[in-house]
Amino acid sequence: MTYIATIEGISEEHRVEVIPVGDDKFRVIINGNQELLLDVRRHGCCVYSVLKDGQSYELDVDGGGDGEYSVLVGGEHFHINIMDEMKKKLLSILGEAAGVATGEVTTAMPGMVVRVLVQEGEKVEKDQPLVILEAMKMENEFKAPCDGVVKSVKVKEGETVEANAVLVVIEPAG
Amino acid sequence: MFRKILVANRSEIAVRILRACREMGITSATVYSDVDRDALHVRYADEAYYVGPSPARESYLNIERIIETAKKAGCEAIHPGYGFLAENAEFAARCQEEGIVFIGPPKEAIVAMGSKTVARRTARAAGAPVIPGTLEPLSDEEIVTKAREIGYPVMLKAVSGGGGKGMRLVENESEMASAIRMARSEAKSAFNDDSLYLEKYIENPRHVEMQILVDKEGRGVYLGERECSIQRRHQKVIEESPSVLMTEGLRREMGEVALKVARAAGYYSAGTVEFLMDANRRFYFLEVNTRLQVEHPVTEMVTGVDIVKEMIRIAAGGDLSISQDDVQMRGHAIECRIYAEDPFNNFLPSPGTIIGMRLPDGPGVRVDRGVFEGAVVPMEYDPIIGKLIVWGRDRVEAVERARRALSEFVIKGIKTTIPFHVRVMENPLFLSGDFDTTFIDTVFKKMEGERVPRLMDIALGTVAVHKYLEDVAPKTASPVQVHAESPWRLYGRKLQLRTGLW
């Protein structure tokens, strides 16, 4: 089986082939040139003991659905999206057809909207503050990504928002 | 001694104080908000009482509700922990009016030291060196004018400040308007006081602070320093004791200055006098923290003094159990604060459900924590979820222990500062002791994106095998034995899928 994996924070994709060779052993080929022979034991839902050339590793693999996994090894967190090659190809074709929205200002963290500084229809300059969000006692200013006009404001003061929520949509100028 | 104490706080510090109560044979009570019914401190305490909705100002900051709870439960004293009501003079005053002992300094000392400008004036009068700047609060216009006089870069600070809130480093005048707005807004929401003052920015400063204990008779000791230079957003992330910069003579000098400032302010209880130290080991008074501090365990590890128990004894009118001659610093301790934050994304908050947790243990390791497997880390409160404190015979052994303990420490489901600490404990500048408060912005930002390729391959390989097993194994016989799943993990995963937090 062949998978395409992307690691958060690393731009390039990785092609990973998995070939079971029996007795809990797997041959894994990364990007066609790197071959690992892994002896894999799974404990409970999410803990793996992996032996590679006698080296022992303990890993936690937790799935959040949609091919999103969090892998923890030696104190390192890897957020990995992994999909089989065919599905990935299909999705990328669909994605291109749908097009990508621009000018969306989103938040990576959940929080409470402390202040909304712009209104719909207002002209804004790049880096102009739009919304102030507070989480865990820390305030964060969200700024306009470009010059443009505020197309819509998706949040109200005092409202609680989830991670990845769209706060404001900017129609880029020009 | 008290028979029953109310701990008016939450998370790791509430548990820490509850532990002291249990050791002293004192019955403990605590409080909780809506979101904290399942919190660890509620389970740990002998008694727990609901005090209101999740936002802090409606629960943990609700002075009347907490006083009323203490009275109903028959508590003779309240320990406020840190944050929340710990440095709230009005709360200390209300305790006094109701005949409840506030486990902390007298309200007059909180008022005096809570105003950073009054503290600066008091310290200067007591003969402590202070950082050049203003001794009074300023208007927006005055800030701009004064900043030109002092010369950029300057530190803009909240008069009622603490914990880095309402504080901005301003490099030049063009940044000033935005800095004033953000600082005033943060100060207003954190302290309900948006007044600001200015200090000259000390280049490459080290943050060194002195722990003191003073009883109600005015007898005081200093328990040595803590170096707290590894900070993000002017909040500490790593602390250690002793400081690599310290000498026996400098420690005595700084300790005596700290006690002098405390006496000038009429202080008793545990307290911390903070200093900035420049490259030439000249130190300047920064502020007094009139509370138990997050990083108090490093001092406990090197001196063997239980600071929380001393605080309780002092509050009950007892004498200090130690004299200055009894204070011997032994070995080296390091604290790594575990925040629910993403260190690779500007330390942005990462609240959510902890779906898995394994704690480090073994020689020289202490963990103070407020969370457990299955716990929800709420977005309403401070991001600190625990602390790892290690002790070694010397700094090298302490760092090696920290590294070893961090490799054992697993928290899953939310992002934490653990991978940050792993990198710092391997960083040559940290190891050599050659660092200052700019470490995170300069040194760490450069290593931020670095991944260990060896581990990346293992991570990739294992996740692919896992995916393969999920995709293929259900259809054929599973080649890998799978043991029963912990119900907490299932619960956590369900919750996580529902909230979409990841």
The other form holds:
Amino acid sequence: MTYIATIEGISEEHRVEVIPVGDDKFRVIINGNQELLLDVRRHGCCVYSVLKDGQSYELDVDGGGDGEYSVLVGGEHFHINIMDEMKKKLLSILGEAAGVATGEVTTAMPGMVVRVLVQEGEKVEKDQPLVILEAMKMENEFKAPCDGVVKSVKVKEGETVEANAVLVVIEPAG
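What would the structure be for the form predicted on its own, rather than the form predicted together with its partner chain?
Since only the chain itself is given, any partners or molecules it might have are not part of what comes next.
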């Protein structure tokens, strides 16, 4: 799967390809020329141990549903935005309002639905958590793109979903 990652305070985007190569192991290619082999283990809710070139790093990762992550590693704090490459291209064509206009809440990566926090017919507010999805050993919270009413919930807890799957559809408040 290929992603576009940006780090707050750094204007350039990075193209990141993540390829699973075994249990807890990933081959990561950055901008087509830097290759890393990572062993990633999850410890608790948001803490990950990453082994790279024989060196261990502990990451505390927070956030997710909207692609925004807060990462603490080695005493340094980073705000990172990660978006599926195809979704990025689509948004550049349709404009940022695409998700709000359709009311569709989608996932950029495959994963397993951990919790569904809303039901059909329920009123929601912009940025209200809707679904928690585990992807690449991280829990990601997906939020409402706008105020409205849940038109349909397309997933169930424990279900595995593919990249770009629609999780919830919101009928925007008029």
